[in-house]
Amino acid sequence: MKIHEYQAKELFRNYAIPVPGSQIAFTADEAVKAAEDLKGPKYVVKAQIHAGGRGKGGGVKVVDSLDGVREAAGQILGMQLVTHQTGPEGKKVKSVLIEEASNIASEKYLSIILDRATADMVIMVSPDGGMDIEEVAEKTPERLLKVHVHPTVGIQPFQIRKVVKFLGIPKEGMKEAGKLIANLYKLNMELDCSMVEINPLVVTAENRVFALDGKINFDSNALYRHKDILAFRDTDEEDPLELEASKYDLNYIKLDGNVGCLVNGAGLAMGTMDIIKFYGAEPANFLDVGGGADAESIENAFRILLSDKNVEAVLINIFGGILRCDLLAEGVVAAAKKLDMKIPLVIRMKGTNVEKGKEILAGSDLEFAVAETMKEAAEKVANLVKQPVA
């Protein structure tokens, strides 16, 4: 689960992580009132959406008066903000963060992420903040440091010193930076975060160290332990189809392609998407119905999949184990009839009760193509789409 910058900074304050003075506002009038409570005369007006690159899209403005705050807030609120992370459709801005301007001397990058391969937490830092970390990793990898921290041991003083030195923090700010890193790691572990990012982490001309921005993602499987964090969820920022899928515990992620995919098992789903691309089409989604799916969840999955207007054909790829092929077939037939499906369907099934599943499909009024292999299935569905995506 993602949260907004202003919510991340609220959590930062709870963990004694320094942030500039700021207040959230939902109207231009509220923005001016918020600025009146902050130190001026310069202010930063920042769009609040779940995406990076807001400044490049016109969602961050620096102003030097209350009138400037009103004007900037009026321009940003309600805009459809497009960044490299939102896609071409952008996201509508419904709130702005009004923040005191900082006397910035340098900008750094600091994050803590989970490395699933090593089961470690990784502190990732760069003295080059305020830019995409992917660009730093690609163009100047020597400017990126990764420090692995084992969760059962915790962050050690020598690791903090190593990070502070690599960041190039001035001597006067080292102690404050060290405390910030230790507190950020504590926040990360206690709140079950999958990622915490400060970009930029700034050093001011007075050698103060601040989190000028904040991004936190939480492990959704652990949110039952954090009801207060769950209250931060902004469903307006989530894709409507993904939100609908979450109601039925379906693993669904919307993509930009034209072939709808219904698969059981994350690995098989990823392999299915790869082979669809190989044969010239593009997957419209990742959809793993899981091993314990019943006819109702299959029907819900199919309904959500077909709700995507970009879907021109559907590929069902099932390896029947816990999820039997006959159960899958029953769910597909029920959903297709209820939704009056008009687009082509390709089905590839293997495993438990596969013959019974094929009989159910054959006895229905559905028009579909059967494939025996993934290769055959991908070729057929790629040929069925009207205009395969290049």
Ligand code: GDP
Given for the second form:
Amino acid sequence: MKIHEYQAKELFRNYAIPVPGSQIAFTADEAVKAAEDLKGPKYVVKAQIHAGGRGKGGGVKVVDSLDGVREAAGQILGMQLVTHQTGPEGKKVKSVLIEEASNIASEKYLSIILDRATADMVIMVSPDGGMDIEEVAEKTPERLLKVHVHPTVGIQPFQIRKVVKFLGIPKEGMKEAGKLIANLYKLNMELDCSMVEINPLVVTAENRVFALDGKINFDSNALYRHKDILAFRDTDEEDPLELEASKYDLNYIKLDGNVGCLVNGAGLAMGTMDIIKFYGAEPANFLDVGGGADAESIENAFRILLSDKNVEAVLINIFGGILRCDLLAEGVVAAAKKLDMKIPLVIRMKGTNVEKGKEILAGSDLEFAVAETMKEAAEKVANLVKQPVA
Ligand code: GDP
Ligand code: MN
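Please supply the corresponding structure for the form predicted together with the ligand (the preceding block corresponds to the form predicted alone).
First the chain shown before, then all remaining chains and molecules of the complex.
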């Protein structure tokens, strides 16, 4: 789960990570009121959306008066902000963070990410902050340092010294920077984050060290033990189909292709997506309906899948174990009838009660093609959709 910058900064404050004074505002009037409570005369007005690159997209404005705050807030609130992370349609801005401007001497990069390959935390830093870290990694990899921290051992003082040195923090700011890194690591572990990022981490002309931006992603599987963080969820920022799927505990992730997939089991779902691509088509989604799916969840899954306008054909690939093939067939027939399905359907079923399932499908007035193997299923469905332009 992602949260907004202003929420991340609230958590930073709880962990004694220095941030400039700031307040959230939902209208231009509120923005001016917020600024009046802060130290002026320079302020930064920052669009709050779940995407980075706001600065380049015109979503971050530095102003030098209360009138400037009103004007900038008026421009940013309600705008459809397009950044390299939002896609071409952009995201509507509903709130702005009003922040005391900092006297920036240099911008650094700091993040902590869960590294699944090494099963530990990796602290990533660069003295070149404020820019795309992917670009730094590609063009000047020597300007990026990764330090692995074992979760049981925890972050060690020598690692903090190494990181602070690499960042090129001036002597006067080293102690504050070291504390900040230790506190960020603590936050990351205690709140079950999958990533925390401060870009830029700034050193001011007075050698203070601040988090000027804040991004936190949480491991959704751990949110049950962080009810207060769950309250930060902003469903307006989520994909509407994924949001709908989450209501029924369906593991659905929307993708950009045209073949809708209904599969049980995450591994089989991944394999199905691979083989669809192998035959030249593109999956429209990842969907694992789970082993214990009943007719109702099959119906919901089918409805969500078909609401994706890009879907031109559907592939159902089921290995009947706990989920029996006859039950699946009943769910599919009921859903297709109710939803008045118009697009072609390819079904591959194996396992428990497969014969009974096939009888149910054959006895219905549903039009579909049956495939025996995954290869056959993928080939058939790929032939039914427009091929992507190579
Ligand atoms: P992002 O573009 O979405 O990552 O938003 P950031 O919060 O990182 O802001 C983008 C850029 O705006 C930063 O890299 C800074 O250069 C600039 N910026 C943000 N806050 C301030 C500030 O208080 N003072 C000044 N002078 N610049 C700022
Ligand atoms: Mn940033």
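Numbering follows the first chain given and starts at 1. Definition used throughout: the rigid core is the maximal C-alpha set that superposes within 1.5 Å between two forms. Predicted model, so just to flag it, every value in this text is computed and none were measured.
Asker: Comparing between these two forms on the rigid core, is the C-alpha shift at Phe368 2 Å or larger?
Answerer: Yes, the C-alpha moves 2 Å or more.
Asker: On a core-based superposition, does Lys277 travel 2 Å or more at its Cα between these two forms?
Answerer: Yes; that C-alpha moves by at least 2 Å between these two forms.
Asker: Rounded to the nearest whole degree, how much does the smaller rigid part turn between these two forms?
Answerer: Rigid-body rotation of the smaller part between these two forms: 10 degrees.
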